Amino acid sequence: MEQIVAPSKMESFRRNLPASLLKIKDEDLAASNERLLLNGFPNSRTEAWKYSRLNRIASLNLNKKTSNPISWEHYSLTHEAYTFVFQNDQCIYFSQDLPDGIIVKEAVNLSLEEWKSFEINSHVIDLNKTHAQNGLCVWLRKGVNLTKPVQLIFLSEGTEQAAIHRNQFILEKDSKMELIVSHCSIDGKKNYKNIVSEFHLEENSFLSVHKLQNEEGEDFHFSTENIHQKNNSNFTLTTLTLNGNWVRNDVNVFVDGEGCETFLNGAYLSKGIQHIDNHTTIDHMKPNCNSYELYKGVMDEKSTAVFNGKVFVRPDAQKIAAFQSNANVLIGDEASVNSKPELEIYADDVKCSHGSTIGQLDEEAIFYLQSRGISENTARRLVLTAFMQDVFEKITSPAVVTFLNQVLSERFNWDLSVLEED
């Protein structure tokens, strides 16, 4: 009698996912498929996933539904931007009034030669590579300084839908751009979002990215950013996780040039049983560079968070200044966070530091404010605002500041109007 072998969790998860529509080398696809087949989903024995269990994701029964484009204007942060909107796996809006010096294409329209190769592997990237349906690709030509930001909106809609995108941004020498990426959901339930974005910064280019995650419902969100920096380039990523059922952010920065500056900022706010995981890596491969990393979180009720930040300094990367900080406040009795900042330094002429704190609200500060006639609830909000202030002040986009103020006022009853005044 023939033995029946049950399919693995990975096989079941991929059963209804369509094959990638992007042009990728056959050998790369074959390698990704082989790794997914052999390794499946990582478990708690895998260090990078120790505190972010994937059982609920693995049990999703994903399917593809064709739906009519929705009205997306409500989710736009600003009208003064070059805007591109994706609903699940379809592009539903594409700005046409683009200035000279910028080329924008949907990912499905890129040739094999136009893609930069993937440099790292994970089950998230392998799933993206084998099932990506679309994405946005931007080339900024030499010396171009965009006067308006590029706005990229991802909307999840429906039940157990998959949105798998690969984005690519190339900034040539002496170019400058601001990018606003927002993730929202509309009546979403158990949707799976897998977004991989690659950024290639050539000499003396400047890129500032604001990423906002504000998803209702029970969606599962995976974001991966791979950044490649050349000489004297400047990269800033500010990640604001304001709402989300299950969120994982992986940021990998390869500093392959001298005179570079890298800034990673993050704020995450959770309640209920939400789970937010931030994993970052900054790899200093060349000398004379600076990197600054600041992540702060507030966890309420039974929510959980993870922060794992790694900084590598290679043997030839002398005169590196790298600073990393993660601070957390637990305002729920059952909330928890696992924080692990790491440094691996193989050079001897460097200035590097890291730190992590986990605590509760400063009751003395709250008592002091109450003694000045402020109510307890207002005092607590003021203390939390002060705690998060040094992350919020990193936001350089007025549109993002306005949106942040609105969300925090509605969801947490915070008042950040002072940021707009500054």
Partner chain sequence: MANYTEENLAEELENQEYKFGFVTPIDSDTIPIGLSEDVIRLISNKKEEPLWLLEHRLHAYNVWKTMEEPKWAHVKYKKPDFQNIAYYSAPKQSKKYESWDDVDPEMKATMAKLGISMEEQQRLTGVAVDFVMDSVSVATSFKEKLGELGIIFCSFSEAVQNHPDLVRKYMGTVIPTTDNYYAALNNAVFTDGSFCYIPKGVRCPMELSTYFRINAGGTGQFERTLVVADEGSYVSYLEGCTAPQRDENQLHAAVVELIALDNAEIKYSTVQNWYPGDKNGLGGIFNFVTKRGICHTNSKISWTQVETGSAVTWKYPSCILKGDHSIGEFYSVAVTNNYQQADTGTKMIHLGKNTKSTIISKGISAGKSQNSYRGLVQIHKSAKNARNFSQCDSLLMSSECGAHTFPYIECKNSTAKIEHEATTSKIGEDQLFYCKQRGIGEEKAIGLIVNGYCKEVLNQLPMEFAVEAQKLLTISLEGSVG
Given for the second form:
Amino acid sequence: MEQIVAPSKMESFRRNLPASLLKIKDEDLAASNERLLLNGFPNSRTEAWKYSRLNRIASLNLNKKTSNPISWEHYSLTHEAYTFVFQNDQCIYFSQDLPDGIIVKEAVNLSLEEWKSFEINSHVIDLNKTHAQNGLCVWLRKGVNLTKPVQLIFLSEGTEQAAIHRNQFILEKDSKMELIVSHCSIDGKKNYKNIVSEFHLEENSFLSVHKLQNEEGEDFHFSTENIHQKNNSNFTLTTLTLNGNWVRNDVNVFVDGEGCETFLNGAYLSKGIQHIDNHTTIDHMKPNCNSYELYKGVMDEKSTAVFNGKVFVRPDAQKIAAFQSNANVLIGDEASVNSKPELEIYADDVKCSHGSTIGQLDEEAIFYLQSRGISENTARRLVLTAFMQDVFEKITSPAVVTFLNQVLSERFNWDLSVLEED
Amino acid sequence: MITIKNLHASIDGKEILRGLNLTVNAGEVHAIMGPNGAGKSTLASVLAGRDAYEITAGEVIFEGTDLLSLSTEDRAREGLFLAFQYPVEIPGVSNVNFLRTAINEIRAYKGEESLSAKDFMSLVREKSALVELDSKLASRSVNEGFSGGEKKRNEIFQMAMLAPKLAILDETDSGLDIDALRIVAKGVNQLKSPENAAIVITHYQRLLDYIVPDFVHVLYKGQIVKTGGKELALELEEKGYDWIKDAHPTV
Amino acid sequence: MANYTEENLAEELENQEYKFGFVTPIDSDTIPIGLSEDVIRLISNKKEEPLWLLEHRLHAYNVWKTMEEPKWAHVKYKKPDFQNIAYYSAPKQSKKYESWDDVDPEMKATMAKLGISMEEQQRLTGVAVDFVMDSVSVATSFKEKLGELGIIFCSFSEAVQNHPDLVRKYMGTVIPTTDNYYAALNNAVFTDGSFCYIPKGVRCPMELSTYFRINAGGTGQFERTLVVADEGSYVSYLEGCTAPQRDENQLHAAVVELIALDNAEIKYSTVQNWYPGDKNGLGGIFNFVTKRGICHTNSKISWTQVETGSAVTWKYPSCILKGDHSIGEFYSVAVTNNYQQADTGTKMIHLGKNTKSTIISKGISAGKSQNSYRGLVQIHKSAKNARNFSQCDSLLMSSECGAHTFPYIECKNSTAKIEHEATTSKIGEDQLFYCKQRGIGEEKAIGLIVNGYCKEVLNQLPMEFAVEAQKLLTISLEGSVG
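Next up, can you give the form predicted in complex with its partner chain of this protein, since the form predicted on its own came first?
Let us now look at the entire complex, which starts with that chain.
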């Protein structure tokens, strides 16, 4: 007997979302729509969403209202950058002052042929494909070494607003650039942000990405980075989640060339009832590559963190060295963490390892500092900073370091310069 | 004992030994000195049979047999011993089990019967005393958690246990304090006999105060460029290696 | 120059004959294939079971029918045809032998071939043995001596007849009837197994051992083991398994429950050597086993397993650390070769305060096999000051095999300390060279290194089992010294 089915959560979630403004192949769009219709939101039985429940997101009542104009300069980390700013679904600032060798377009202006694709699906990517409003696309020409970073700022503003963007970065052979992606919210009333960024690193190209998430309020943030690396390319992603009500980061690196290096670093600091989820996959498809992954987090109050790091070594991808480490400190009595480091190895001449720790601040160290006349609060701060230090040390961008210092000193009264003097 | 003729060896296409000649007779101690990168450790590795090295020319006759045609383990069974510069840790394998396996494999090769547990243990006691090695180390895993000095003493202990014809000591003195050095040297000296020989590879003359060599060779850019008596070592200590480098700029 | 490499060892392992592949030509009473309520009634009837147990079976069966096979394990196999299995097979004259002399000579010969000589065991080593062939327990030694201490060690069927209260009180308290697909199936059709009860304050003076043997073709083995260690008692329990070489895949779906009451300790060791299939992956046992123990206050359960057999293994001996200060341990060596697949590990569920768990897992993969560690460390809100240490290492012996690590770490208490480490690597070239320079041939060198690599786990086994395990790992014996 045929049952009468109530409109699914996915349907009602998508009800007020406009269709994508980006060019996409009809069959890809149809496939995404079909999957969303068929599968809806994943539940906790779906492995990748085991620890991140989507109920609160599924019941958002997204709507569109006119955005209030805001000045973005306050959110810029540096003037010494080529800056592009999006507010909710709109591009509100587009740097005109670009050197030779770099082409930048808004995503809406890209032709179908200019989009490259990834063979990877998730409900997040499908929602992005079907509803993306804009994004930034960058080509760096062969041999170009961009001396100033590209700065990309996503601001969310209003109540239950959606910001869905798709970015694409293509680095041609021997090129090099630095990218700073910064996410902020103005008042953060249950906004939904879904940003998919795709990176294509051609031979011998170098890309360093700093991603800063510092969103106040009750926003829901989904960030997906898909990376394709060719021979001898070098990719670094440093994800700093300093604030965020509900954050999910998915990083998928396809190391499809020999002699590549991949660095994934992450720091997450959560408080209140925040939920921060980092999912990473490094897929070693070719031999003679190294990857290094270091994620560290401090969870305060009732917050939760999730880390899932997967290293995959395909058959014949010999001589791979892959190291992964995840360390967590629970400072809140009701804080919790779920860590799942995974190795899937199908080649034999490899050296892979992972480690995961969960613990507290070293009380001995705190006591020692106190015995030297340092107050307990300062002692805790020092020990926490020391714990996070090896991730912070990986930050190569001076603008990001300055910003991080500022945020951490405002929020935690941390002083990173104390450590630098050592 | 051993004759090395015009030995050329390279690693990853880079030539390290470039026509090395050396003859060592029974009862002799030869010291090989030279600056960093001269090829000292390469020589040790090549003689022991590390397969990362490619022999491009030359021959090595050890007790009448063509050494280079033998596998690593057969070279050891024929009586060639290498004291490693960096002894390897083997977790979970006890020192005694390791040595007993080695001794019995060597005995089997020679057609001899296995050593009984009792005889083996009395040999362990005798030889560990020689290098003042704590008998507890004998039951610990091979080199695991040993200090630098213990590792080196363990090498000499193994040498004593296996009683080789030719011992090659690869920078056994590096990283040892004076007491440890004395113990190691004492062990080596006690093992000396008219039937065996030793090649002592070192960077410093210091060791040669304790192990007195019959000959000192200077290895530079893959060749032996100078040979003398023990006084050559003192001269090197005094003048440094620049003197050799200046004398052989084009080697 | 003939160089003996890992490939040679791998090859040798591959070609090594499965020593226990013989079939005992003994008449069996085997019921027709197929699974239905009638079959379950028939089994229950044959075993002259009380009504409550029949009802238990029927309940399990009805739930099982609604369940789905678990799909999450990293293994691929053809789902067994449950209607094509005979659920009960017993060697004829399966009445328990009154004395050792009554035992069928063929049966005695089988045991001797398997290295279990009951008489010798009795005389020399003082290990009490229960021998389970196919669906029934054949013989149990040392009963009287154990009986003097109040220790009950008998087949599960006997326990149902003679100690129904104990069985009913504890059975299914650790692993619920419908815990998972294969546990539910076991609850419906289990035929025999071992039962062991150690009274308060008694330290069992000898190792208790059960030897499981699948003999008849076309059957499955569904045994149950229940070990209850009452307050302050101690027992060390051993389990061995073999099966004949056949082209078909035979199903082994066991349930093992351990109960350690306050201050008790259970040490449970397994050397699993079910037939792994031939080198082309034909045949072999599907080993889908549910093993779990519960620890009450101050008690300890230690699982040690050496897994070398089976075509497909799916097994996670676990500990529920319910009582404060309780301890759970898991030590495992899993070797896979040819087309074998193993997905094994443990679950440590920390509920009580100051609970501790240790996980040491060593995987060795060769041939075209797939070897996965899957583990869960779960710290609940109530588990103040819980501690866990996990070390999972994988050694790779061939370029076509796979080694995988899937640890889940869930922490809901901020006073917990958890450390997890995992490594995957090839056998060390430097170690091999060092051994060879000391005159040790490559084969022996690999043996030494692999043995050393597994040492932490092998050390946990009782002496006799350790010896068997080392042989199984094709590792030369360590001398009596050191």
